[in-house]
Amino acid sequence: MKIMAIVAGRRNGNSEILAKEALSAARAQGAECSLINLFDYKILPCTGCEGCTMSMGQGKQPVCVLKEKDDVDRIIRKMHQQDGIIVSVPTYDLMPSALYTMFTQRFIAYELAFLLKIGVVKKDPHLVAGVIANGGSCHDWQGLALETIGATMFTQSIRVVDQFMAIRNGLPGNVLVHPEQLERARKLGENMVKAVSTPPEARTWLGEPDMGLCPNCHSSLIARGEPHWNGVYYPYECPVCGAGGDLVKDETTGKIRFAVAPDGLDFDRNQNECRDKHLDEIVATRRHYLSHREEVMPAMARYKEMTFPGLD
């Protein structure tokens, strides 16, 4: 049983301390544990070249143009050798750190659902994850942290089985005055072992049962739905996992809850067979563009010649 922690905060800071506490609990139950801090590696931002998705759309093995220029490929391949991942990331201004999102935006070149669809990868490794968001304030200033981290899990088919938010940790070591947070990190580590030890088809959510509004991924965000590229529409959707449904009033509690429609998990990003539909969308969008390319190119030339002053 292999469990690796990925930290995107300062070395020996609160995020790293929480990750180590979780790993210690997992190791105590027999897991082989490792930890990497993204600050120790070279990570370049995605260039948006679309070379990876263009290759996969043609049924070919994708190769990121940055593969030989930094450490992202090396890190992802190490991830693929694990049974579980613990992600511990500081929150900066509502969202997880830019270092973490820059790293995970490179995941598209390794999109497991797409690779399974075209036959490059033969078997889903069924990775699970425990997520820790950590910040100097409460939920009001970390409101997009867990959801953003959760949204980065899908391209690697990593299912989040537990998550929590550590609050009021402004300075390095601040978490050490919150023993309940250290204990919660240990519980997350224990839950990781429990999830890995459970057959994939029997795995369930192990975090707080009433966390969030979405009963599928436990996100706190629910948004008004808009038509999908193929016309499918739900009144409300979870922006994280893609579950569709409506807001209803619970007759027992009187509270508003998000009720998933009977077909509301047809776009569940946790499911490879649902997520690979996005490759169909990418291909259809590209074909539509190419059919208008002759009229687009002259306009692009005009914008290329259009200049404005920048910094002095």
Ligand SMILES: Cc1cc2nc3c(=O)[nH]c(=O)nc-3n(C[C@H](O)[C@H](O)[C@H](O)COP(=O)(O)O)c2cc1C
The other form holds:
Amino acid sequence: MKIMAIVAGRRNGNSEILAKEALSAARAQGAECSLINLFDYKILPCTGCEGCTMSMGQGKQPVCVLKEKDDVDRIIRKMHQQDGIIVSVPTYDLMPSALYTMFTQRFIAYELAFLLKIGVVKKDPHLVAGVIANGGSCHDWQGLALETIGATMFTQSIRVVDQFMAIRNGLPGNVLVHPEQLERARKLGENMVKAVSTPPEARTWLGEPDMGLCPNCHSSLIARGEPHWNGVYYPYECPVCGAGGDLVKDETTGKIRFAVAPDGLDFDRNQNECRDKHLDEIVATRRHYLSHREEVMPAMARYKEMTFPGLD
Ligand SMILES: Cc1cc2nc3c(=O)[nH]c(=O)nc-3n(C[C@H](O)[C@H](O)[C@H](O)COP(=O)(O)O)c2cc1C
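Instead of the form predicted alone shown above, give the structure for the form predicted together with this ligand, please.
First the chain shown before, then all remaining chains and molecules of the complex.
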């Protein structure tokens, strides 16, 4: 069993300490563990070239234009040899640090649902993750942290089985005055071993049972729904996993809860086959645009010529 931690915080900072604590617990249960800190690697931002989605739309294997230019391909290849990934990321401005999101936004060229569809990958490796969001404040100042990390998981084809938020950790080492957080990190490490040891179809959520509002991905954020590109509509949706449903009053507790509609998981981004449908949307959008290309080209030329002063 192989478990790898990916840290996006300072070297030997709070996120790294929490990851090491989780890995120690996993190692004590027999897992072969490794750790990388993203600060030690060259990671370039996605150029937005759309080469990967263009290839996928044509049924071809995508190759990222940055593949030879930095360390991302090397890191992803190592990740694909794992059974579990522990992600430990500092919260910056309510959300995960840009270093982490910059890294994960490079995964479309490695999109498993698509690679499975065209037969480049034969078998779903069923990777699982444990997620740690670590910040200086409480939940009120980390409100997008776990949810944004959750939103990075579907493109990586990783199922989150446990997550927690480490709070009130400022300077490096601050987490060491919170033994309960170190303990929770150890529990996350153990949960990773438990998940990996369970057959994929029998794996379940191992975090706090009542965490968040979404019963599917445990996100705390639920948003009012709007019609999808193909007319599908739910009154409320989970912005992270895409579950659709409504807000209802629970008869037993009297509290408001998010009830997933009978077909509300049809667009669950965590399912490879559901995510696959999103490629249909990308292709339909592209076709619509291409059918207007003759009008668009002269207009684009006007914008190219339109200039404004930048920095002095
Ligand atoms: C640019 C920046 C923005 C930050 N914004 C937040 C924030 O919005 N919420 C929060 O709880 N902590 C915030 N912090 C504090 C860090 O999350 C905290 O120091 C964390 O422990 C750093 O992790 P590390 O020790 O692994 O690097 C911020 C820190 C920096 C440098």
